[in-house]
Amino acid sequence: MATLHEINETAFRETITRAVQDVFKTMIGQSAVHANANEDHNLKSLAINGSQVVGSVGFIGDINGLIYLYFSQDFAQEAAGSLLGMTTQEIVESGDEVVNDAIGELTNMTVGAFKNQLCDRGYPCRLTIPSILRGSNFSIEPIGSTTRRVYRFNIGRHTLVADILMKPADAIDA
């Protein structure tokens, strides 16, 4: 069985970058530029300020993990409007459920693209169902045996944060 430690930092960065770039270009017509500065790895706590809509999808297999995509409230509404072909006013009038559904779908597609690349590298896994968190000024802390990688992307005037928490399958059984 392949292990999590066999995948180097470059492979993780390339895999999430390609997934984010492909999905956001295709689905909302925006280029995503990986922000090289301030990459954070193995943080105990990731503080995100301001009102956020956070999509998460897990993957289970040789490597188990969860990816959180952090959208500011404005970016979530803008992305939902682009994905659904609606104006910002129409999105606001439709309510939070429409934004949640759109962010869940964008997160599911992004994590699906990430998962497919892991499978291509010899780490078969499958996805869990997407979920949405909403809140302000919160942080998500991993359990001790988890490997964390945080990547930031500039998309238009917004920043998307991809927070990846992973552990090898054998760590689950132990």
Contents of the next structure:
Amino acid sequence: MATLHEINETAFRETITRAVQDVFKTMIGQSAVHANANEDHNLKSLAINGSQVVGSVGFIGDINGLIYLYFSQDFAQEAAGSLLGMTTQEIVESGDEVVNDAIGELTNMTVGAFKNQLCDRGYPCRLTIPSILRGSNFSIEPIGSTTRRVYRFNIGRHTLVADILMKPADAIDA
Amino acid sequence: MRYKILTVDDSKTVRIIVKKAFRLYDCDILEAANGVEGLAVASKESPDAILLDVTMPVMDGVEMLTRLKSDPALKNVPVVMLTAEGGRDNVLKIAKIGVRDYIVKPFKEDVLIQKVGRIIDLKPLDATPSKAKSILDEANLVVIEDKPAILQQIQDGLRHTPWKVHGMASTTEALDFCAKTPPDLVMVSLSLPDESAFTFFRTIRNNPKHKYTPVFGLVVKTDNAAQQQAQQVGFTALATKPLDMTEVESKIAKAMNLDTSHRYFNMDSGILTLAIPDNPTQHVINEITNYLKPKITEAVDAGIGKAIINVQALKRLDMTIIKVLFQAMQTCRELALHFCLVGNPAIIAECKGFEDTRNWQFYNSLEEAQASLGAISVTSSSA
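To test you: the structure above is the form predicted alone. What is the structure of the form predicted in complex with the partner chain?
Below is the entire complex, every chain and molecule, led by the chain shown above.
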């Protein structure tokens, strides 16, 4: 069985970048640019400020992990509108559930695109069902056995934060 | 019969995107949020195709697919997996259960339409029978021809029409154009290198957006092999080089199902005018003959009681023209329209030379004819 440590940093970065770029270009017609300057690895604590809509989807198999995508409130509404072909006004009138579902689906697609590349690299795994968090001024700390990588992407005038938490299958019970 | 497509996905967003993708097609979209609901809807509605997600709560897509395949009433419903699960192992495992196709999210609406279009005969909504467009309406024609002189001939020959001719030298360029602006008709040279005209034809026919777009093959008159191949693969028509642009224009109008009656018939100021063109071909005579009764009936329905049959532009008289004129006059009589003829000196003289036409009375100008019909109106109303 392959181990998580065999995937180097460049491969991780390329995999998540390709996933984010592919999903946002295809589904909402926006280019995503990887913001190198703000890249963080093995952060103990990640602080995200302002109102956020956070999508998370896990993957289980030879590698287990969870990816959180942080959207600012404005970006979440804008992305949901583009995805559904609705104006921002229509999105606001439709309520939070519509935005939550759209962000859940964008996260599902992004994590799917990420983990499908892992599958093809020899780490078979499957997706979990998306969940959504809403809140402000997050401060997130992972458990000790987890490998964490945080990547930021500029999409239009917004920043998308991808927080990847992973551990190999043999560490499940650790 | 409208096709039914069932989308089974726990994401309302995906179900909305699917609905949006098919909004321009003649089909109904049914929805279910998981495998249990999906099986219930499938049993009740017998859909023509199912778009199925894999990861769902209650019952996932793999279980639904397995149950579907074990149900004799549903096992033949084609299933397209539409899922973020796209790893090779997953795809192979699901393919073994029996899916028709597989779309990995993220996806473009076009891909969805194309793949479903391969399963069912998706028709764009505007392809359903409706009032035919007219010869006076604008249309986009794409001509793919690597010989500039031919392209120029087509552009010049159709300049008098409201059609916009978009000339392109390659099929790649044309496919890009078609993706952005669906054309009303395409003409492609069959002598393009590497049989690219045939590859192009197959590509656009596989796209439901262009499934019903007329495609003409431009081919040298003596190239029988290419003509035969084009007919076999289903080209709408052939335009043979050297091109007769009058014939090409007629074929285009026919292929686009255009109402061409405006070329010959006009209703204005309470008078229906039938104008025979200067040198009508057999095709033109046939067109006029076919329109005669419907147009005169339409005029009567619109309250018009007078008609002018105008042969002023006509250069020569022959039996086919005499026949159509007889028919026009007879139809006017049957529908009680007052009518008169307008001619030029040569045609009037020729008519005097035939036994059947020697008693026809002509006016020398439209103004005289209109004045005469106006007098009929005054006489009738004062009587």
